[in-house]
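Just the one chain here, the form predicted alone, laid out as structure tokens.
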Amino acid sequence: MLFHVRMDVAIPPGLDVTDRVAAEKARALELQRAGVWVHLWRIVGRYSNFSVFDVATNDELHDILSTLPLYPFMKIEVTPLATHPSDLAAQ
């Protein structure tokens, strides 16, 4: 199943999170090559992104997104995704 998911990140001010944002990227990178994070766009002028994750349930989604190192300090909107009858990969 895909997932539109937009997370935005807001870090209490003088909160030093050095170590979590390089724990973050390194997740990151890890679900993206495990298949699992397949779009990662940022927002621009926010501390924010859009992603795509491709996931078996709901249950994984939540279990994936909660092991993001800065998961504490971040709003998550989640939107499931289905395959639109116009798009050219369903013709």
Second form
There are 10 protein chains.
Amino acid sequence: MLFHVRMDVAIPPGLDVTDRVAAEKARALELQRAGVWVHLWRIVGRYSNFSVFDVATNDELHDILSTLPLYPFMKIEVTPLATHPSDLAAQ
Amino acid sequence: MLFHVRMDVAIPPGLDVTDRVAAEKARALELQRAGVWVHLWRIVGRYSNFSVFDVATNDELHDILSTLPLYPFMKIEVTPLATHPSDLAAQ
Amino acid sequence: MLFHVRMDVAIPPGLDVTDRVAAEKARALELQRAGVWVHLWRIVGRYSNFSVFDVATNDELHDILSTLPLYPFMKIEVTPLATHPSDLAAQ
Amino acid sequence: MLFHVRMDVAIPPGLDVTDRVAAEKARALELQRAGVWVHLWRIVGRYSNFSVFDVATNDELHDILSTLPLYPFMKIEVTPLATHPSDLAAQ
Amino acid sequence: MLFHVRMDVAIPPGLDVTDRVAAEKARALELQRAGVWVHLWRIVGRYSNFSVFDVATNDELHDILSTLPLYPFMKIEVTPLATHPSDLAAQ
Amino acid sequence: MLFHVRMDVAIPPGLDVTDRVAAEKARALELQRAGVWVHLWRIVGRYSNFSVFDVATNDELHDILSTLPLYPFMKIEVTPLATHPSDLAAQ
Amino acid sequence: MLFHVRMDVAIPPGLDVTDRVAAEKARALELQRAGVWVHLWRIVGRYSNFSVFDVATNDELHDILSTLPLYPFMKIEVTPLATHPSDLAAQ
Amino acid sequence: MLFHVRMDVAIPPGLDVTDRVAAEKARALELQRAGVWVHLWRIVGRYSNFSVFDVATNDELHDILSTLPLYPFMKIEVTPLATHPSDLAAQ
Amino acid sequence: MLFHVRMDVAIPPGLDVTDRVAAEKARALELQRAGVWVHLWRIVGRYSNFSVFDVATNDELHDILSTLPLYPFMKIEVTPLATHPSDLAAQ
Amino acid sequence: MLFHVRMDVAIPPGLDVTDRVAAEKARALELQRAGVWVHLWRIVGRYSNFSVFDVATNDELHDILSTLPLYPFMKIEVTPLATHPSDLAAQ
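Having seen the form predicted alone, could you now give me the structure of the form predicted in complex with a further copy of the same chain?
Below, the chain from earlier opens the complete complex, with every other chain and molecule after it.
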């Protein structure tokens, strides 16, 4: 099941998050290899991304998002996705 | 080059757009086959979609969007995407 | 899986929707009996409701919502819900 | 009488609220056992919840909410609920 | 129990609501005499009012509001009120 | 002359305002006794109130509001009120 | 007493308001001559104005605004003004 | 003097504006040749543009904008521009 | 040339700006005497003002605003004004 | 390919960014000389600018923006631009 997720990151001025950023990247790569984090794009001009997650349940998605190393500094918007009637793959 | 596009469709009450909807679907399938309209998801609960387009220029994207049969009834938001540093494919 | 849904209904002035309203009620009762539409509350002062749906997938939810008789006159906001760590039932 | 409540929690960076969080959970469980806090769901991707309270008066609700341990860090939106004409239980 | 209510009225151009306006006034006077509609003020420069209602339950308030003759043309915002700790009458 | 005032109080984390809160209450009681602060209600779930002031001029209202002890921590919205044509007292 | 007023005019497409516009202008000139409508500026690029009215009471202002010929097509925002401590005239 | 202008065009459904669109284009070309309308870009995905005008006074700009053939169907936002300290031409 | 300016001042808690406030007042008086800052009104209930400036160019206005002593703590909105067709002085 | 960019700069109170500002200016001049940063205007009354960039790809634009010395203190909005049908240069 697919979910569209927008993440806007805002780090308080002066806070060193180097370790967290590295941990975030490692976790993101891990989830992409697992086929859970299926799309991850940078929004031009912002410390933000659009992502798509493929998970079995809402709870699974919340567990993933809320344990991301940068979660405390993120504003997250989750939008559930359904199959579009004009989706080529769905014809 | 990837662009994230949100389309919200609002048809004026009483207007018959059956033909336009069919033409929209045909055009969407055509663009997906051409590898231009690379993702198309329905936003649950809305006559809206999140899409991703792969185009060479801004002009090409505008020509595509502004000639969609349902374009006159769409509110469209375009966000340019860049490669995310944690994108598995970009490692 | 639970989804929180807000529905705001706006009927164009002068349009007779008596039949649709009756069909909407019948459908709502049917979905409640089926255990899908698990909560349905009226927002005081508005032609709106807060609801909770229990469905297996996003697609199922979209099919339900988009085929509601009053769907063309609804603004719908869907929020996926997860288990709260302080939920008594989850202890 | 039912009230729909949305709580968005924002803890200032660096502030240790471990005790408050524990106290919040204990209080939430207590209120759920008392049948006052009748629904409590986590909003996926956010330190937020949708809740439903069953109280006798507005004052009772405000006393409950304003004495929650995490209240100083909460943005709260309260919406009074009425019986929906299509509520199965109300037929 | 007190509820603060804001009503913004918007009549579609060309629609004659003379009768409804008269019926609205009669109903408002009736509810004020009954001690239910306890405050009713005109917002300067707008076809809007701030009101305060004294009712026993949410359902009672919704029944009153949703049966107002001008209800179909109103945007209504309801805010439950509690006793303020500095309210002179509450000392 | 009546003015509707909404006050939202936000105290910076860690700042001790006990004295100010006490002074605010004393001032509020004083103004109520003087018939200036004619209504004061707590908005359920928020450190906010709806109030109504009866003053002779805009300047008088601004002097009162801007000298409230908690003024530096308040977001204030002032709406001038006029007599409503359906106000019972105005018939 | 001074009030800042913003008026945004929106005429429904196809409606002939020539007479109303003429009546509006006559009324505006009349009120300016009476020293009530003390400032009237066009907002560049919009069918809108910023104005300042000098009236004795809120009711007087509402009567003036609500009887303007174009009132039914106006969105109006009223902001009460007080003397600014740095106002040269107030030194 | 430079002004940044955003124009969003919304044509009521079913209204034929072919002549107006042609007149708008002719006028735009005329103003560009006159060095007044100095930049005109299409916002991708919208019937909107960002423009920059070079005019002597606010009044001149309002006269130009408010006499554009499509003006009745435009939402316009005007932002005055000043020389940026890092503008190469201003060094 | 007239510009409408709204200034909202927000001083970070605990910061002593007494000198700046005095300097701001002196500068405001100076500009008023010079006929540049032609109107300055306090918005009731807020540390904000509506002002009107009479300047020759946008650059002049920006230089004035951006060198105000309290500028670093101000949110400023500038709206260019044109002569209103119903302005008595313009007849 | 042209992109419209709005940058709003907000420096935390008390933070000395003199070096960054100088570095930002140097970088801006460099990019203007390179024909990449093609327009740069100050928004009157704000620490903000409207700019237009001419780049080959989204990634190039993001690299430029995200490495600007003041980037950590900027809110940036990017809007892709297309050729306007009434653009004189495009006739």
